[in-house]
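Take a look at this one chain, the form predicted on its own, written out in structure tokens.
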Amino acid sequence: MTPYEANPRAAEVEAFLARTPFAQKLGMRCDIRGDEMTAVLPFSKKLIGNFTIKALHGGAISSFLELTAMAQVFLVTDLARPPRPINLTIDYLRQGHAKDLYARAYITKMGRRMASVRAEAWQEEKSKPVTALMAHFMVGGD
């Protein structure tokens, strides 16, 4: 069974983050499982916030999170159009090292206008974020 026949907006998911130029320049690509999405950052010199230390830049690394967290919301909805964001948070728990990044957002509450979103990167362990983000997006009452 492909992605697609488990969830039809999966192929509408990938579209969205295709046309998405900065999530063309991370190089941000998902692999959909039903309901389930984990989003994968590839790593590339271009992510590199500190040289000295080979440390990711927490602004690539949050864009990524907000873009899974949207395209999350966007799976499992039947919205015309990618969530906006409302507000977020983000909790940088560790150094991103010069590694793939792998995120997985969960939809906390659905509600007629506002989604409640909480998405998690990691790196080699998934039991140890690198970042978290807390996102409220609008989904209803354009």
Second form
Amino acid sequence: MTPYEANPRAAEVEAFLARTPFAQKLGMRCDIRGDEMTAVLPFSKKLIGNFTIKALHGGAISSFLELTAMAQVFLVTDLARPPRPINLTIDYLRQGHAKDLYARAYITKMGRRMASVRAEAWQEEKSKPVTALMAHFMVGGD
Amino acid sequence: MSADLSDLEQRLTLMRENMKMMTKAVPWARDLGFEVTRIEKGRVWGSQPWDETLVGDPDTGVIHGGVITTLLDNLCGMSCSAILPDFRFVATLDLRIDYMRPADKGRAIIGEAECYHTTRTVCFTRAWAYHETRDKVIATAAGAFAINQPRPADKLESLA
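One more: the block was the form predicted on its own; return the form predicted together with its partner chain.
Every component of the complex follows; first up is the chain already shown.
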């Protein structure tokens, strides 16, 4: 069974990422299994923020996490368009090294108008997140 | 002549002389294409031009929020360098962004950051993103930055 049969929204999430220029610029992909999605940000030199310590730019990581959270909400709702972000808080926990980055988003609360979402990005070990994000999105009634 | 980076006034002068370099040396900032445009004590301004590749909503042409996050994060960090009595590297601890209204398609976004308080270990900053004035903001940010303690490798001459 393909992921598409498990969740017909998967194709829409992939189409959204494919037609969003900024997601393409970042170079992010996603792996969807049913209602679970792991986003992948393959390492690229342009994502570096500090040459000396070869660290990923915090802005690149948070952009990736924001898109991951947005895509997760889009995946589990029947919204016609991706949700609009209201605000977000980013917690930079560890340095992002010059390697691939992965992320997952979890919906804490899905309301009628707003959704509360958290997301985490990691590299070698999922239990040692590089960056955490908390965000609110408009999901209807605006 | 190499500037004394432990002197704030000299450091500000050096930063102003190298405004273009400040983002050119940061790959992700250079890739997005923003520049630092003005530096005062504890305050830094920058400009992010609109570009097709930065669009987050293909239906409206609005720039993705991540671009604004990168701009404000970077400017906040620089505002710390523009006020600390000694030259130190800072690292973002956390950053909060509130999106007030979408940016207009085709227009540059101005970012303004201010470091309004420092302790021995932490810098507190806030920032605004807008097209014209702060009265009509696109987004606001608040961030805390950890001040890295100097290491032997941080020789001032190698940075000047």
